[in-house]
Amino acid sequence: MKNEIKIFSPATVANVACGFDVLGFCLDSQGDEMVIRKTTKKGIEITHIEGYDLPYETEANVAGVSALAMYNHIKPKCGFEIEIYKKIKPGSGIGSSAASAVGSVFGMNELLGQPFTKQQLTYFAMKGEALASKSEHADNLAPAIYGGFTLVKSTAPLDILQLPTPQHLYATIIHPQIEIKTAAARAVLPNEVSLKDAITQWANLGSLVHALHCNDYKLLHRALQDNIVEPYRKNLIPYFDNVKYAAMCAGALGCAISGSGPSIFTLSKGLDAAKAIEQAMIKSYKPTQIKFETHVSKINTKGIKILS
């Protein structure tokens, strides 16, 4: 059995317009790399971090907290060292904290001979995610572990459904170089919504799930609407409406906030369409003088993976 493993922990998009806190999908081209190593010294230790300034203290690091949750549950005779090569910017809205939380428990599970299921790994990772967002939710964690689209039916008890992914579905992401903390983005949301808005959102979410099962891109287009969260959170993202208008005019099936922002995602059919939408988003955002990055990614149906 291996004593060391190197993994790729992917970026993810959560909420997916109408699926606040329950729906997410996995990206293929962005993610962190992590090295997990078994040691004779018991406990969890973070020994190396590159990319962004993150805490080395185990209890203050998302990867460390999720690792501790799993470690204290199984109580192995060994310990673990964690190296984090952070490539997803914290606060970017594409699952930076989730990638860390998932990476540590996935790597440990592999080195221990896979004693835990994907759903159990998600449960441990939720403990780390809660450190970043101040609440236990799994809409980024689940797609990172399972791949493709996932629906979190419940967090207590944890119940995750893996959904099909249409073959030609692509995502285009624009990431304005500003930071929005998940906890801050939650703070702007109302505690109550109207029954009319709730019904509309339920209908959109049900339609979106049906569209994924049926490869129905026209229905996807009609379902990718968020009338509950977006009206509040879009005010945290400069020029959001301009970018969305440009993307939709360029042929996007839908355009919405990725997670808590500031990243904005679109879905489209085919790589050519995704690239055309990317160019439209770039053209729209260039005059703002705000630095940004864009990415085009096929939906990653495998999730987290072993590199070596």
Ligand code: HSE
The other form holds:
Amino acid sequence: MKNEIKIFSPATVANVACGFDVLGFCLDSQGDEMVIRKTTKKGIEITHIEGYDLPYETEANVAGVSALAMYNHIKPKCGFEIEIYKKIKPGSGIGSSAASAVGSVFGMNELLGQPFTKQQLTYFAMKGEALASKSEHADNLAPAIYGGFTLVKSTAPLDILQLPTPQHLYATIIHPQIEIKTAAARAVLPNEVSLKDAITQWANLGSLVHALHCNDYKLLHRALQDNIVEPYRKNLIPYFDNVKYAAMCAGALGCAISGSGPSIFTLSKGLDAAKAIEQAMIKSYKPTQIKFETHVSKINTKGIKILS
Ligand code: HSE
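The form predicted together with this ligand is what I want next, because the block you gave corresponds to the form predicted alone; please supply it.
Now the complete complex, all chains and molecules, led by this one.
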């Protein structure tokens, strides 16, 4: 059995417009790299971090907390070292904390001979995600682990459904270079929603799931709407309406906040459409004084993977 493993832990888009806290999909354009190493010294130690300034203290690091959740559950005879090569900017809205939380437990599970299922890995990773967002949700974690689209049917008990991915579906992401902490983006949301809004939202969510099963791009277009969360959160993202308008005019099937933002995602049919939408988003954001990045990604149907 291996003593060391290098993994790619992908970025993800959570919520996917109408699926707040339950729906997500996996990207392949961005992700963190992590090295997990078995040691004779017991415990979990974070030995190297590159890319962003994150805590080395195990209990204060998302990857460390999820690793500890698994470690304390299985109580192995060995310990683990974790190296994090962080490529996904924290607070970007494309599952930065989820990638860290998932990477450590996935790597440890491989080195231990895969004693845990994907669902159990998601459970441990949820403990790490909770450190970052002050809430146990799995809509970034599940797609990072399973790949493709996932629906978190419930978190207690954890119940995850894998949904199909239409073959020609692409995502385009614009990431304004401001940081929005998930906890702050959750704090602006109301505690209650009206029955009318809830009906619209669950009709859209059901339609979106149906569209994924039927490869129905026209229905995807009609379903990709968020009338509950977006009205509150869009105020945290400068020029959100402008960039959404530009993306929709350029042919996006839908455009919404990625996770808790500030990234904004679109879905489209085919690579050419995704690139045209990227250009439209660039054109709309350039006149602002805010720096931004864009990328186009095929939906990653495999999820987290071993590099070596
Ligand atoms: N569903 C979560 C949210 C994703 O939107 O707050 C970010 O962790």
